[in-house]
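This document starts with one chain, in the form predicted alone, laid out as structure tokens.
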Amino acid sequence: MAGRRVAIVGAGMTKFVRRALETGPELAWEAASKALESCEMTLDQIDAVVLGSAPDAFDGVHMKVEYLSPGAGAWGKPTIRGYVGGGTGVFAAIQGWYHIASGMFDTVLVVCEEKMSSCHPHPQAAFNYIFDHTLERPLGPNLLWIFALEMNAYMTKYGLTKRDIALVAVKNKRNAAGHPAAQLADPDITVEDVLNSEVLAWPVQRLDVSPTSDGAVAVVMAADHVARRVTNKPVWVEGVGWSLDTQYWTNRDLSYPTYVEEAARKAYAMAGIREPRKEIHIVEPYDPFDYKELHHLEGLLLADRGKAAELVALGIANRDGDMPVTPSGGLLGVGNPIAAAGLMKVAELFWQLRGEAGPRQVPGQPRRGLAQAWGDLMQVGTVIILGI
């Protein structure tokens, strides 16, 4: 790996809820405080802060870094904001990594926050402004419709059924039952529940989709010499990668996430991984929709094209399967405060690799995990590989 070795040494998060009573800065403070407390560090020991959030419109303020900075402990410190839509949570951790790997800082606090309930009447209205105002917006695109087109293209190309895909929502919502911060955990949900839920834009149904959420997550990252002093269980960043495809959804292959494959290949090369299906022990792919988990597993080269659904159907992707996928419960079960959701997946790997995931702990002794996020104009792939 280029540069200095970097580890995650602490993590914390708030509960993910539909409508938090706390302000955005208060959510950021809670997550940051928990992360620092988890590694017995104080803000005085932090050299710089990375803040991640999706559109300012969600919290209802512009200049969101300035808005969140008091809660995130950023006053008086070098601070940078990361924003690549849904890809932000993983990309913020990558930003923390390169600030330290480069030798610029020894310690970085990474905080991602989103308060979507501040956006009235619904965050969907804010999403409409992500489209090109001249070429696309006159067509009246809706983000949900674009996902419906993509899900339909994926199902049609590989002959997948709604039942094949609904198994992902069932797995993740059941997994979330072991997560203390979960918003939509349901240990008793069935495939029939998903298939009988409200149709939003065919083939997308209500229980195929993650909820709108409020919440925040933080991790503490440190250079090798600091990490070994702070903890005897550092979790190392072994590889990172990110990639950007065309912003025009009409010009992309909707059945395959090329941008995820390109990001994964960069991360695998950095980590020295030649056979990802054998060398990755836990996967936390981005799952705002159930079909996206399958889509992303294929882009990550962890399943052949059109075959990821078999990993779920055969139990291979279960928490006690050969390749646990989304043991946290993911966005479908824990919740989806956009930027914070991606960093939640990084935090989950931190807890899993240290054996501290409680009832969510995967069996055995996993030594390497991968977290991935996706977003912006649905064309950004961000990947981080952690190991012990």
Contents of the next structure:
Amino acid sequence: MAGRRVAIVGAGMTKFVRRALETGPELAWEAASKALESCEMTLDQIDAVVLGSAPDAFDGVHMKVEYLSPGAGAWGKPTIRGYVGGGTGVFAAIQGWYHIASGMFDTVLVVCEEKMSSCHPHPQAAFNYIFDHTLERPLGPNLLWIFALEMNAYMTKYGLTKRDIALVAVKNKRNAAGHPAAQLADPDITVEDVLNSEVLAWPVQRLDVSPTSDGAVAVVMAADHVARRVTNKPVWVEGVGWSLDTQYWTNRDLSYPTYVEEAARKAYAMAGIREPRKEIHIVEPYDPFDYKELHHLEGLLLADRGKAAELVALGIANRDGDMPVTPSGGLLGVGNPIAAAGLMKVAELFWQLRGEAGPRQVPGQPRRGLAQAWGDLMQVGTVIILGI
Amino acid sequence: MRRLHTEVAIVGAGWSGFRSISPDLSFREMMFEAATKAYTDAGIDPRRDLDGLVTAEEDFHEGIAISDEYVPDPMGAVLRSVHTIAGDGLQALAAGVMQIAAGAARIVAVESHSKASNVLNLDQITALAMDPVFQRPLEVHPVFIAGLECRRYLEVTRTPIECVAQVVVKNRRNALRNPRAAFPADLSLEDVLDSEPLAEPLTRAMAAAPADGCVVFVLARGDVARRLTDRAVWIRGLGWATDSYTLESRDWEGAAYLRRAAERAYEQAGIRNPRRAFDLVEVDDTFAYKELQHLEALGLCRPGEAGWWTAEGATEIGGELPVNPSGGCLGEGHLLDASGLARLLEAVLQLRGEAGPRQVPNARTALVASWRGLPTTTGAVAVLSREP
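Complement to the form predicted alone: the form predicted together with its partner chain:
Expanding to the full complex; the earlier chain stays at the top.
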């Protein structure tokens, strides 16, 4: 790696809720202020701002980076909005990394905001516009349908049952009970609750799916020499990777996320990780649907193909297991304000690795964690590895 | 002072268009054409050599939510590190440069396109970038902002409107020597001043008309660039900045965004006296007064001088400092999010001595400056040189 060492030195977030009274810029302001306060920095110490937000169609604002900029502390600063759909949250942190590692900036404020509730009656309508306008959109597709196809492909290929997968939703919603920002935490949820919930598009049921949410998350990133001045517990970026597969999702094997594997291999190579199953102590894979957590664990090479469900069933993926997976509660439990949800996973690793995760703290002083997000037409993987 | 850790050069350029309409090509076909030219120009095979791709696009201009889904396939970048910048093309260039300097890539392509002729309601789309709470209810077209700002500029700098009209005459005449230009014309001052009023004091002819086109560049790390070509154009400095989003609190006089962006780019490039540093300038002229305002913000002349410079012919191709020899946005057409890359394309061709009948003799250094257009206050600057 040619560039400089980069660390995360501060993090903050708003509550994740179904419908926030605050505007998008106000949510961005709250997260950004909390992140700055957490490391006792002020805006004039920030060189550049990176903004993340998913489709503009949610709140109907064109050039959304401009709209969010005053709230995110970007006034007068170099400001940029990188974008990879649902993968944006983790990608925003990667973008903060390359801003600093390149030598261009010493400090970057990364802010991800999402306000899905502006979209009436439901943000699902905005997702119609992600499909190919010639080949797919005339069919009136719904995002849930393609996830149903993917979930079915995954279950069929490996002979998994609905119960195997529902365990993920149970674990994550229970984990979220320790998260002060959580929208759908439920310490008492059972597998039966998930299996008996309303069918949306078979095999996807209501409790297999993360909610729509409003919220914002921010992290402060700094170059080596600044990070050591700001805090005695910097959390270092050890590896990053991102990969975008073909748009023609109908031509892909939906049972395996090759794009996640490509992204993970890049990140492992950069971090010098040869045996990820031994060297990664906490995993925060993207879990907008319960099967996606399993799917992604396999793409990340942290489980054999078709075997990720066993990690959950045997308790290995529990917070106190050998490989804690989604100790935050994830998108299923904390909520899914799309771009903010990805950065929430990065912030969770920051708190966990510093031993500041409170009731969610993974025991045993974990030293290295991985966060991953996914998006677009089931085609992008973004991976970041943090260590202390 | 913060500098890039690695030298980065532009080693290939390609384009499709530019034309006022392009019914025979989809945006994917335009991307394919421009990418093929750029890869051939750089002498690379994307499937073997390309590490990443950065595109610049806005969902509402594309009519697609999560528009980055559609970029890997026509660009030969499937399963590569691809992402989009929801911003101007020069910001995408910056993202590509930072990735190389950070050590994440050796060769990166940068792409942006416009299919403005597909957008039936471009004015209404632009209006969606206005503040949804305070300004959108007024139901005014954002072009009034350009009228207000132009009036302010003329008052403060005591520039006659004829100097603004002269920018149009010059740029559209330059476009007569540019086969890419969509709107070449031989106009008189009266033609410009007497065209229909747009937003007082601007007339229709003082605003760039939208056009279709695509621009692709191939960037490479210094050592790779030297192996690939002896026509590399080196990126010596980069800057971008966002000023105030709200109309009420922005700097109406001096294009503060470009002043800040230029300060950073000059610092990186080690330029102390910009007035003598460049052989040519390609600067945003979406509205004719913007060329004058931007020349002053870039420190190329004092406030109030740009108009007289233009009137005296100093900014003609044979003048003291040629400005927009390509014809600028007024002559080539406005390429929406790709407009910054269109300016960059001319600068690259000029520095390679490949600008044909509009070649500036012995051009060795160039300055490129972009503006994201109404109603934004975001701009970017790139300093280019034939020498590393």
